[in-house]
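Here we start with a single chain on its own, the form predicted on its own, put down as structure tokens.
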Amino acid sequence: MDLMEKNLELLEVQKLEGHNDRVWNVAWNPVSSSPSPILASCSGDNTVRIWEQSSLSRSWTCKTVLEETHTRTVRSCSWSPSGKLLASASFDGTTGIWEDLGDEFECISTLEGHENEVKSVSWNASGSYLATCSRDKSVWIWEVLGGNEYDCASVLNGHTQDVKMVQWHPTMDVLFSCSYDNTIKVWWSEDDDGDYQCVQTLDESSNGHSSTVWAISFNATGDKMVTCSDDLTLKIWMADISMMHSGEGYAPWTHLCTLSGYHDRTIFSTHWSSDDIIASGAGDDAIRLFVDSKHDSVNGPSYNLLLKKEKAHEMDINSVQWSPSKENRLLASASDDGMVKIWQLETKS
């Protein structure tokens, strides 16, 4: 199916109001797809909100507010693969772990160690590790021990500035981080002893970004990665991950193509959907969607702008996230305007 040939539009399904400060991040629960998807959002109001869509009315409501744990902005939130735990990273220097008890969420653990603001948190594919990063320039890997215990397994120093995001690879225990130092670093433990080392740095010399790198996302198979930056570009990277899966050592990431000329303000967020659509959220209040052109140019593979949703929010868009479910093509966005919005990609009637 060629998406470019379809007449698609991004329709606003609902505006989720409740936060009373900017909303930094949204995260879909990975196991709660239809009929009742669940979304978490976190904000400068020091809270996390859990939103649920009613299977009957299809309208979204705030199911619960996670508060009184963080004393400053909650910058990032991430669900464990089981969908039972939610991690929240805060400017108060801590990461909270919340358990879904069915009718309420309880903070079962608080991870402390970073010197200052925690900017991002990410679970690995099996839920056995958690990664956090901070303005203190470090990346921490926490081992999930069970019994609500979390042990710091590694402190990774390599970035020279504020680390904006951490993201585990979707199929392997390889960790990626991006930073105000304009680089993306790849961390891997060659043996299964958990001794993580920086095995690759993607910087300007490797066709990388020339300014702050804000976000990282992978396609469904994990052989491609998209990154976004203050340099107004999206970059697509690829690696031969089958080589790593077969135990032949580290497979390096190489630059595939750069999407430039589409944005004129900082790109704060990018996310790759399970059916291969890349979304971006930027400082010009717009959401853009890109797809593989399927026609390689002289310069190699290329991606086309599928659509641009102008004035998606009234202020900067900090986060765009596709729902894990393929059937309904829902996208959530979060903005400095204090709003979370749910969008649906559909064919124009």
Given for the second form:
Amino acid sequence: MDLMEKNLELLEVQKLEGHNDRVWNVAWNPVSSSPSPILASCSGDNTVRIWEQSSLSRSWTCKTVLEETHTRTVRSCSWSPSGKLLASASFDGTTGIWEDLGDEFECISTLEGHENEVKSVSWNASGSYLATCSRDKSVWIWEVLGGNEYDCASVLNGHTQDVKMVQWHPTMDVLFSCSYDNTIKVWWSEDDDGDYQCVQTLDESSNGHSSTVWAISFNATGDKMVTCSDDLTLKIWMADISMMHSGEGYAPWTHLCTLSGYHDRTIFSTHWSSDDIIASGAGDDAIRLFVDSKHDSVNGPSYNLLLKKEKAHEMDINSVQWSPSKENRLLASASDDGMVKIWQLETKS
Amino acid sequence: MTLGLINANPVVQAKKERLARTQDQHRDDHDDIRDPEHPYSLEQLSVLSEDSITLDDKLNRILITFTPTIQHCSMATIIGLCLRAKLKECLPLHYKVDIRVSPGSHADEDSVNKQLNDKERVVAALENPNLRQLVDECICSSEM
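With the form predicted on its own done, generate the form predicted in complex with the partner chain in the same format.
All chains and molecules follow, beginning with the one already shown.
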């Protein structure tokens, strides 16, 4: 199935209104899917909203608003792998942990420690660790203990500037962070004793970005990742992770290719779907989709623009995320215009 | 970071009249911004002038360049924040605004420009009550 040959379009399913300020991030609940997928969004209005699609009417409504906890912008949110917990990272310096109790969410814990704005939060694959990052230049790893207890396991210093995002690898306990210092750092605990160290830095000398790196996303198998930047490019990286799985030590990441010339404003978000479509959301209000060209080339793989959705929003797009659902290709987007939109990638009729 | 103002001349040529009128309007908006350190406006101090505004009407993008009074001006980022806050009040919400110090005018030009154009950093700074108060004082002074 060659996606490039199919005549595809991105159709707007619904516009979710409700936030009173820009929406910074969206996150699909990993376990809920058809018939009732659940989406979380967070905003400059200091709240998180939970949206659900009704199995009867097929329309999306706001199920709950998580408010009166954060006192400043909520910058990002992330569901635990079980789908029962939601973490919210805020400019107020704290990370909230919320439990889904069915008809409402309760804030069961507040993680404090960062010196200033928390920018991102990520759960590892097993849900045993949480990572956060901040303008204070540090990355924190938190251990998930029983009884709603969270313990700071590690404070990782190394970035020389504001850390924009953290993302755990999809299959291994390896942590990635990207920063205003233009680099991506890889953190690993070799002896698996919780002692994380920076094992690699992807900077300009490794063919890395020349300005702030805003986001990181992995493919389903975890042997490739895409990063996006203020330098107007997307970069694809790869690693021989089978080497790591077989315990042969750390497998370094290397640059595979750079997608340049497609964006003329900062790319704030990128997400790699389970069926290998890379989405980007940028400051020109457009969503772009890229796929592997699959042409054998001396220079390695190359990626083609599958489609560009101009004016997807009225203002900058801050976040794009593919739904985990295998049944349809749903994409959620969040924007400075205060809207969340649900899109479906379909063949033109 | 490039801007997307691709060869502004053709755009200016075609919309010269409208551009001039819009620039005048924006220039008037800047008259109200007081320099944080002096009782004069930025225009009176030649920090800003009509030449320092480049507008791309088609793409709804505006580039403001300003010249801090001295090379090591520690208030450069504050001035930039004031410009952003004021423009947010005056321009349609969907306008893309880029702010830079004029080339060669500041010792930490790249660093200042990067901060002023990092949207997340600007939002966080303006959420800081102390900074917000200072910015509000600068932009509201002429209205008092």
